[in-house]
Amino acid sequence: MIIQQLSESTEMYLKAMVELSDREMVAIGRLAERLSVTAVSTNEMMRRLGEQGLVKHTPYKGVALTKKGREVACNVLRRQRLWECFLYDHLKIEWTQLYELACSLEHATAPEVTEALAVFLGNPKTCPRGNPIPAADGSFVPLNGIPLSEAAVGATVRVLAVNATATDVIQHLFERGLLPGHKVKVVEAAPLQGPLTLCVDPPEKNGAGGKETVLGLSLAEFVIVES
């Protein structure tokens, strides 16, 4: 696949979308939150973009990759979450730096190095996050799961994936142990969108035993449990 070069920037509003909605419409006010800038610069970035074909705009809908912009994205996802696998497994990086450590790498990383770094890591399926690392031709699965937000109150779910990308907040999330492969149960949903009550680990059987601790809805949402 053929990817021509583009700035920073936009590789980042790209592959942001397909963070946010591998195939489903992006609101532009939820795009400008997740990249930290605000609604008039996404717009701006987003009309540059579909004059290059990369997006599709729907009025009062939000945005879409179109397939080539999703070739683009996802090229940039798999070098991002690639190089999260080189620095957990063998530099040892702590997993709370994984991805603004990978984000600087990404766009200076040519099709050659990428594919050398897959080929030297096993070909990976998934990042140390949980998230699936898409293949040299931009295919993957998505994960089968729902946003920990979502998780009826009672249920007992497994964490697959963590996807947020900002430091504090994966900091806070690894804090509470809220990781890929632990066990979550949603003991209290608060009313009006309040917090939830979680226990991490629970036991197996009643009796003593988990962490309980209490997340934001905002917050769940980034934590992606199976459904």
Contents of the next structure:
2 protein chains.
Amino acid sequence: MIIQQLSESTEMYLKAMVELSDREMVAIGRLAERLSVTAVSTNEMMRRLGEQGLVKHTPYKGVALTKKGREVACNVLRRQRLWECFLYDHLKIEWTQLYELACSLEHATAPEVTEALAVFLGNPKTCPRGNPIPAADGSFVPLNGIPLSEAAVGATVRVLAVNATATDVIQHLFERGLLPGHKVKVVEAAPLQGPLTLCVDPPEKNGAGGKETVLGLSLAEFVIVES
Amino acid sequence: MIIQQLSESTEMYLKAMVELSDREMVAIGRLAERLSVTAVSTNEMMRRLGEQGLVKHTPYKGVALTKKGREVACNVLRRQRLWECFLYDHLKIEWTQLYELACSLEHATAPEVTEALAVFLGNPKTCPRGNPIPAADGSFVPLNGIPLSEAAVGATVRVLAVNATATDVIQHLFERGLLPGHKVKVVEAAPLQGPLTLCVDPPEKNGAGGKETVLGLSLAEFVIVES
DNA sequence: AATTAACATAAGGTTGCCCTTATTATTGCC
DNA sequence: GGCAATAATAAGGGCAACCTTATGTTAATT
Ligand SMILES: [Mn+2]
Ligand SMILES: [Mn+2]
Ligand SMILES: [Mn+2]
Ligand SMILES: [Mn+2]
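Could you please show the structure of the form predicted in complex with a further copy of the same chain, as a counterpart to the form predicted on its own just displayed?
Full assembly next; the chain just shown is listed first.
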């Protein structure tokens, strides 16, 4: 099987699919929204990727990655998360910028570089945003957590990962202390899909005495906490 | 002055110009050849870059970088050579692959990353291929050397840099020991633009007892030696 | 069963960057 | 001064990714 170079666009569509829902079907609309592209463009692209055997599109149901597509997608994830480690640990880049900066590098990284980088970093298992780094063969253990938006009111949970991709969203979460390792107590959930009221604390503390903050439910979806 | 993101193509044209002849005019044909693109395409591109104020095209004379264009070009060079240092010194990537691998990364590197990388590397002045690394403001001291193809017969000179960009050419030169620091004695130059006969030695030696090799003149142009 | 939101598809466009082929212009050289 | 190489320009295309606007189609909801 000859693996030709895939375009940045192609890689981003595949990565978005695996990020949105590993192994399940993804609605074209969700994909389009995530990539800031119209649904028509996404449809076109899914046709092209279908022809290349990277995705399977079931009209009116959604798209799913094929085995080959998932391999590519996981490899993109690997590259992006390895770069996040490097940027954070060695270049001291701000946490909020990691996703965006690594998202450029990921498409310009040859396999030799990816693997040498992994060795250089000591084969890390997790990126600074808390997500697992797929192995060279694409395998990885998915996080065993739930979105903060689904945590029980009154519970105190630890943040495992932050899944947002837009830098302004990441910034917003960061400013409220919502980073991996921090403890969060869900003080209150406003009715009718209203915002959450939270107490957020650094790791040592317990999410009770910390600063209180209000977080929209759609943003809380990006924060993965232990279940 | 708002600096919008320039395309990879644009950056490569500008970089090729500064590599071919800093501050002098470059013939469209030479540029086209270097980039493996037709002269017509190069002409088109020069029109576009002209409209953006990055180059000045004087028909039948050649193209030259504007001040703005040269700034961009030097910044691309900086990124590429910093990456070469990282790939070589920290990732232990093979010397022959450095140019190609760094040439991808250079276009995906934001200013924050470039500067943090420079700090991480200790602000190196030279890349593993021997070329100077422009400072953040674009300034750099050009190498004070001549192409090996212009060295006097009988002379023993030290290699300062290797300027080739095609990996197979770099490989060819590498196999013959033509790397920065090595000593070369020009044993003979065949007449009528014929090949050079060389003795190449590692740094300690003196380019006399080393292995003898024959090198085409067009390849010898890529090897910069002290003048 | 009808309605509606989401989705699919068709059609027509744009932009960037590449190509070929043909024609014209310039320049350096014999 | 004429010739050949080089360069420029014109014209016509291709392809990947995007877009809008319109028109069907499906499926979930009432
Ligand atoms: Mn990306
Ligand atoms: Mn490049
Ligand atoms: Mn069309
Ligand atoms: Mn045209």
